[in-house]
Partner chain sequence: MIIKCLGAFLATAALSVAFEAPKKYLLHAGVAGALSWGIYLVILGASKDVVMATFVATAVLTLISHIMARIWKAPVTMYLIPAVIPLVPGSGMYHVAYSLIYENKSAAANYGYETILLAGAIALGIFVVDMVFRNNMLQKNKKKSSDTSAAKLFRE
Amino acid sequence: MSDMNKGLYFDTAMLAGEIELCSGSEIYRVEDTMQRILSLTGNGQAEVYATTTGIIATLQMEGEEPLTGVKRIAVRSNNLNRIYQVNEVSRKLCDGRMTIEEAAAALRAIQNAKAYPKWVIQLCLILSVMGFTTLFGGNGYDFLLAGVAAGVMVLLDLLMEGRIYIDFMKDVVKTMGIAMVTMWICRLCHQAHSGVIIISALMPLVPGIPITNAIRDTLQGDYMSGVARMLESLVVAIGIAVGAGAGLGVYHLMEGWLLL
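Please supply the coordinates for the chain just given, on its own, in the form predicted alone.
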């Protein structure tokens, strides 16, 4: 195999792993995808080590200098569609239905694909919060007022953009704002249920995917990644609890002052 093809296989594997890890994939899936791509080099010996924050890979061809790559993953999000697309490219490449050049081009297209406009994401968030009230047994007032609470969360997120960089503090501020606003609007509308609205508004913040991935990584034997993801989920959960509790506490304190 020529040096150019060897380098192309290696770069393609690194790109596939990077996209999956940035999209919230499980660690074992990242390592398996990269191993399968690197195994196509023939007699090359590949080693891949991935964590929640980085990838280390090496490819050793007989009688040649090894290729080694390190990729730091600083920003992660949940994008199951990208994970699916990378898996499809990997399957087609390993089955011989796609050349390495086509696979590299397809992965670059996945990486550079434009995300949904921010306003679409925010609108879907508001609608999902409103929908959660029906699952929790809320009435029509809860359904409408949950949209207000979700709008407050979106507004706070926009105000903190570029000002607060710690995710824990963002979660605290958003949940605190949700709790306070919900209690005040329920004070004006007695037919609404504050508990249903608050819980519905907090649902999009619950780290469901990280918890699921933590369990799957742990069951696969990736204990370091499993513990790291579980700790990440715990920090998010603490932030939600602290913010909601602080918001309710501030509301009751202000309510006491107003009654005095």
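Following the display of the form predicted alone, present the structure of the form predicted in complex with its partner chain.
If you are looking for partners or other molecules, they are not here, because only the chain is given.
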């Protein structure tokens, strides 16, 4: 295999791993995908090591200098679409239904792919909050008013975009806004339950992804990322509790002065 081709395989594997890790994939999936792509080089010896914050990979061909790369992953988000797309590309590549050049181009396209426009995502956040009210025993008023509370959450999200970069702070501000607005709404509309609306509105913020991934990573023996993700979900949970508490507290203090 020519030298340039080996480099292309290595870069493609690195890119695939990076996209998966940035999109919140489990560690074993990252390592597995990279290992599979690197093993296509034939007689090479490939080693991949990934944690939640970075990837190290090396490819040693017989009688050649080894290729090694390190990638630091600083920003992570949740994007199931990208994980799925990378999975498809690596599946096709390993089955021989795709050449390495095509795969590299496809991965570069995936890196900036958006499955939905922004307003659809925001609308669906509001819809999901309205759906959650039925789960927690809310009535028709709760169903509609939860939409307002979720709208406030989306609005706060838009306001904070490009201004606040710390996730903990975002969660606290969002839940605080939700709690205050909901308590105020429920003061005006007596048929609504403030508890149901607040809980439903903060359900999309709940750390479901870190918990799920923490368990799956721990089971695979990736204890480092398992513990890191446990801690992440704990921090998010604390952020939600602090925000809700702060919102309720502020409302409680101002209740006497009458907001309306």
